[in-house]
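Shown next as structure tokens: one chain only, the form predicted alone.
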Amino acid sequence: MKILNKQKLKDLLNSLAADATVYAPVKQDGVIRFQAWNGDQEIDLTDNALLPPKDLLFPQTEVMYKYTANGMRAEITEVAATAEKQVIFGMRPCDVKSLSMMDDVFLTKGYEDDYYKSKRENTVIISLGCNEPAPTCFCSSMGVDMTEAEGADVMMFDLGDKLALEAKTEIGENLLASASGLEDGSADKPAGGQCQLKVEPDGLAEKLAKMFEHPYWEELCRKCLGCGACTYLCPTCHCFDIRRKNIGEKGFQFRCWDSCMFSEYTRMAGGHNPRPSKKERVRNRFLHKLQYFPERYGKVACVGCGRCLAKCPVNMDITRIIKELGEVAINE
């Protein structure tokens, strides 16, 4: 185990920066984001941070390909899927359990995302237990260790003025071995507090899939506004679109996030949509992350870390729906 004086983080930063573009929880204009560690900035580990960096493995653009097109000739030219190394610094345990999902939709079921498995293969994590949960925090529910993150290459506790570090893969142990700042040591992990609100997603996935015609969509749908906030800030949602620009003779096709609840989502070329209303768009997000995704995959799309919750303009509270939805009778 390694010790870090938090005086001595910059010095840390600076030589991860020395070899790889270091991420880490910055605070600009109240909102704690991760940021490219330039040197200079004052990092933020006291709260999560509102965005979750999954944008550094799966960006909100990304263009794929370039063209040029005159008259009858077009030259197509693929943008490689190449990623220089990027280490995350202070990524809670609820993100690090979100890549694992991430892993299962673009790296699993006989395809793999070129740009997604480049960035992933590249990046190394250190990830920062929590020594006690945001009110909407619910990350135990779901089972995330909040003082350990399966996944990490280095795990982090925060011991007052210092904090301890400890690798948990090679990579992880190569990267302490050269990093600045550090001292041997050792220090007794924080135990860690205890969630507010707990949910129970046990058997959901079964009750739900007798439940896609349920009055309860119609009443859950109302107060919705359609914002996509939860989607955006959540670090499990994945959905994109593709889309081209095109500027003279010349173009790229990229892709983009998307959101399942936006009208547009579903909107097909024709002008049919499969999800018209307020009411199928809210019923799909939540069958998606509760019944879809671990019919698929075997675990619920949700890592607990209360993000909607807290941004959520009319209150949509996945946990009161989590628990509406074991409570509500359905007729066999």
Second form
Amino acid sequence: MKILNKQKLKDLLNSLAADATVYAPVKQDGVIRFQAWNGDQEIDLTDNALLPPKDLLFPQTEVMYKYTANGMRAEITEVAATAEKQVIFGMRPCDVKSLSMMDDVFLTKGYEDDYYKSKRENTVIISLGCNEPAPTCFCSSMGVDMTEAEGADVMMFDLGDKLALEAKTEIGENLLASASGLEDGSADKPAGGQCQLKVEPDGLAEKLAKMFEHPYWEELCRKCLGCGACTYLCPTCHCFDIRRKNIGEKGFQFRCWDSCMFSEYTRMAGGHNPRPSKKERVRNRFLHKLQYFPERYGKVACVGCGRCLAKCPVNMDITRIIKELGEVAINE
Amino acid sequence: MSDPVRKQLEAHPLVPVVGEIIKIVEETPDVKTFHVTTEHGKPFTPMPGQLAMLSLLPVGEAMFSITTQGEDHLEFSIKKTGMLTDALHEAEVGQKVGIRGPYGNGFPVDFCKGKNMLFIGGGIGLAPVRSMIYHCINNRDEYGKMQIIYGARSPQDLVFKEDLFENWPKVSDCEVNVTVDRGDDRWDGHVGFVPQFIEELGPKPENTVAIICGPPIMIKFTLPIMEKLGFTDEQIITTLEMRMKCGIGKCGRCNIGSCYVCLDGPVFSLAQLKNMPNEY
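Following the display of the form predicted alone, present the structure of the form predicted together with its partner chain.
First the chain shown before, then all remaining chains and molecules of the complex.
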């Protein structure tokens, strides 16, 4: 185990930044975001970042390839290059867990998404355990261990004026071996905090399989504005659109985050839309997280980070919805 | 699949191979069939019923059924319905296009072996069915009697006229029945809707698989008649459409329940569809 005096945090980040771009939670304008470390930012390890760092692996917009086209001619001139090395510093266990879902989507079922894969393979994760979960956190109900992020290369604990860092993979070991500011030492692993919100998602997928036509969805969708904020904040939401931009003869194809809450998302060229109203879209969002994803990949597509319920403008609360879905009566 | 194409699509599944339109057939006023190939020849050899992403690079990309294939090319029959298809309809022979695929499960060719094949199509719905018709023709010994029942709004809206009136009637043990909703002065064939036409023809369900594709309204009225004729849900196979962007089960939008139409479809039996949410 390595110990870092927090006053030497800059030394550590500077040394990590020598070989890779380091992304760390930085407080700016009152908001914590993952930003590329430039040697002089205010690192904030108190709360989780406003947005999950998923855009570092799955950018909000990402050029896929470039082309030239003119009349009958067309040619692909450049396919996006492979990713460079990056370190994500201070990623919380819930967000680390979300990567297992992103991996399922982008790397399994017959096709590997090369854009994601290249970034994933070039990313080192230093996770920070949570001593004080936010009031909106419910990760412990979603199988997250606040003190042990499965998939992290280094696990880190906040000891007040110090940080303890423990390598979990060979990559993590090598990283710590060459990093500055660290001293050998030992410390007791903090117990991890307690989530105030609790839900019981076990067995829900089976029940939901019988609830597609349930009147609950009619009621639930009423207050949703369809703004899509929940899908943009969610560390496990992975839907994307593919679009293009032309500048004269040249152009590029890019992908960007999309949202199942938008009507255009499923509307076909002929005008038909299988999910024409909020009811179908809200239902699909929750069934995707709680039934479809478990059926397809064997896990619930929610890590309990609480961002959607913290930021929803009309207070749609997935924990309340999970509870209600568990309680509501169904006709077998 | 040709080797350079396979390698490229394996390395970058979302990046198309550039190909070229080598022939365009005007089927109807709003349907054209495009023959597409690449400098490496036919980009891949799809199973009947499979799909491919076709693009005009500056305009966009969309998923189409591969209506059939030749030795050196793939064929797409495309109805003019949106931005990309409008632009495709303006394209000429020699136009460079992007292509990637093949995607989806295709028709269950092994399940159909040894069975009589009933093909029912309405309008442009004959396009995906045509791939299976040609598969049966090219492997004629492996399948029983073939019957093709097809209808369109008017005689000029009938697609694949050469197949319907010249090629397919000459195939051994293959019956072709064509109807139109409204005839014209020169039409001396059957007039009437597809569902009623099926009822009149009364195809037998014994050892038969029915492959049905057409507009939703046709499907809606056809299914009760099939049931009346004695076809079970396992004997009825159809192919679905959904909006798609990636084609490889990542972008999220073509799901019906936990099923992705681009990977697990587009071909489903009626028995499968009845176990899925009614959201397509």
